[in-house]
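In structure tokens, one chain follows: the form predicted on its own.
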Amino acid sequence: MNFDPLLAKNDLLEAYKLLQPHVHRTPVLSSHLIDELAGCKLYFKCENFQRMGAFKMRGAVNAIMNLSPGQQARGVVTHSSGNFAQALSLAAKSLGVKAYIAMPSNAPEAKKAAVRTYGGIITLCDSTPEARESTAAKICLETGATFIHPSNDYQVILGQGTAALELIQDHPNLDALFVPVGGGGLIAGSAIAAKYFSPVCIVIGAEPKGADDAFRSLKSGKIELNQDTDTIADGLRTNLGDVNFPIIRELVKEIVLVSDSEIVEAMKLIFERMKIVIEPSAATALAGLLRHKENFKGKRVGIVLSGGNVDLSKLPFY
């Protein structure tokens, strides 16, 4: 199904009444001394306390429950090397579904456990994005299990966008709301959020320099492709896609770039001061923000904190 502006409005109400048994409503936090720092009063909506550790698990949910019975009899299958693998294992387990995932040989072990502890059926595939996809494309054709993207989705995309829905329900009077963009999904559903339920919102995607795909996509108006990556933030890796970008061309009002150092400090800043676990990909938000800081003094700005999933061994403060 493709974005319908008639229709967003309801299908992500719709989203967020079908996803509340079965997702956290995570919590908006704050800091004193970060709102010092950036000169404006900050509300971080913390989907690391989600399940599984990342707003990615609403996407999951959503897009299963809204297929037929049929479909999900004969079960799920994405292509994934981090979080939307599990994201779907668990919506699925959780759902009586079975999930199949292309994950990469050469993803982190941590990651392979998790999932098959969530009760993700795997299959080994090269890195390059051509091998997932004709190895989700094999998995499909001899399952009969329906494909569900990580992020070009519109189902995905609406459970992304009920973070955001929830936030401005507890903070209904933000000037600008700030989300990491990797594949689209969340800044797409934000942006929907934002739309309809706080109109005076900005919505305003950051992303690393080492990939700045959506950057590029949003200056020339049509999907730009990262040939290469070099980012710490592995959750941003990805591109944009022909579902999401429509969204964001409409709906997002610029994107903004940070470097790595940027994405480090703003990542140490939130382990010191707000005492919570976040990722890399996380932090970019946070360091969009302070690097325009002086565009939004005074004002009141959602942080999306999109998820904590990252190895404890391999801190990048030290």
Contents of the next structure:
2 protein chains.
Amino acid sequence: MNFDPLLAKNDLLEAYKLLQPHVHRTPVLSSHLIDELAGCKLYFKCENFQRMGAFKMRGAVNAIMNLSPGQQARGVVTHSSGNFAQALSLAAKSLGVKAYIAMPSNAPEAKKAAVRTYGGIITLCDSTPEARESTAAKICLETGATFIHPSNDYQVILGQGTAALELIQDHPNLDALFVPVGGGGLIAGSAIAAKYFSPVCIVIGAEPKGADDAFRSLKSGKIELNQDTDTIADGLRTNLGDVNFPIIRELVKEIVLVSDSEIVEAMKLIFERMKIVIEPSAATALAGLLRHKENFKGKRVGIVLSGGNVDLSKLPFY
Amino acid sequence: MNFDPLLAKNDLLEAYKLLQPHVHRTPVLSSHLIDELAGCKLYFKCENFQRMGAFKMRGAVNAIMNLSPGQQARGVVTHSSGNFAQALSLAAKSLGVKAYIAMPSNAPEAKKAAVRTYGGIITLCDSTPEARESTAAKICLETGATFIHPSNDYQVILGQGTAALELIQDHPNLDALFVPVGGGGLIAGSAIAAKYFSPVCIVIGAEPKGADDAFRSLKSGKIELNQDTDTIADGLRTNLGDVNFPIIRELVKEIVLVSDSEIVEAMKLIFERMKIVIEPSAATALAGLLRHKENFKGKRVGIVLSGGNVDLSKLPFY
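Show the other one: the form predicted in complex with another copy of the chain, since we just had the form predicted on its own.
Okay, now the whole complex, with that chain kicking things off.
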């Protein structure tokens, strides 16, 4: 199943109904002080409060629930060293399904432990993309489990889009929505939600300068890759894919770039003023809005805070 | 006006009605993972989300609102280098009243700036208690403003007690309530709330070992002082007073002591699992519960998270 403009509205509603019992409806928070600074009214969708600490739980649940009972019985596979490995493990556990995770052997022990806590079955491999993919493919062959891509999968995209859908349900009059861009699943899903449930709301992606593949892709009209990445926003170092890029190209107004220091500044504002913990990737959306705030004076702007899984011993505040 | 067992229930309700329009009704959050660790069901009253970031806003508002119009016209005074200076300044600003703050000249610039942002008029003085008190007294004489003590004032105590009152309104079946103990205003107010609105709920104070004056005072039956203090919980280094101590002695079941490493461990749990920012003083209550968790198996326990004003460049996570 793939994106079809005639079906997408219904597809998203289906995803929303399916996953609702398995994810938190996260709160939407505001801050007078940040509003004053931004010159507009901001609505923060707090996916840092989502199960396992990030929006990725939504896509993982929706992808698994859309498998046939036979497929579910054989389990699911992904390759990831980050939030999606944890999300797929926890989603699978919640739904009584096995999750196999191909993880680079040099991934931090804390991340391996988190995956195991959620019941994920880890196969260690080299850290190259090729090694991860071939390891995942081998697991698929051996177990009959279904591969689920962290961001380039239509059911994952729809799942991620339910965060923006909930935000729009709570605040139907948004003028714009800022979303961090990594692998492209969250922004593609958010753009579907805005297009069909808040048609006047423009969707803007925010991306670190040090991983600007989506910015370049939207300019050139084809998927551009990051050769190397250099950003504190570790969740946003991945490339777009052939499933989400057409959606992004069609429905996203613009991608804006922000520096790491702007990301840290936005992150600090959110910690200090809102008293909530977010990861650098999540701060990217607010950084993008602040950089272009003159364009949003007096508007109502949604900000997707994508997650809160940050290493507390490495916070960038000094 | 002072604590009177026959009037306290009504006094607290009056305070609640008066201050409600001027403070946030903060949320009560839970965490499955921390519940599992603790072996009981925990309800966290999130005063880190209160205006200016701490419960002290409540007491400051209530104290000012209980002044006569003539007193309000002449303003209020306090001496504090911490949250109460900011709370009184912001409360006064919200109510159209002048706030004079005697602040030690060696207080961090950030704290002075915060007080000024909220409209407080600072008089710098030496950092000894005597210098602070005489400076505040001088301001009272010169301006006719009314002195408001940060914790040893019955209206302040009642204001602080409204946080526990709201928690009890939201969760009427609590078996116990853990509250950090510093100057004694918060725990005295919380104990009044529990006594009259949830009589079976016991109230337990949690205090750092390095500032154990309340623990010793409850043992000896008279106010014991901290000679010197050594704790990361900088909001809890103050002594009890003659207004709050009789309430604490009568209504608080017990004071438990915790080490700084237990405070940091509890703080880390709250950052990591609940994704919210709290200050070390606020973590003390959870630390106290965790140290004595075997006594609360399967119970419903309230935890007052007193505030979130922490210096992000000095977080104790490494």
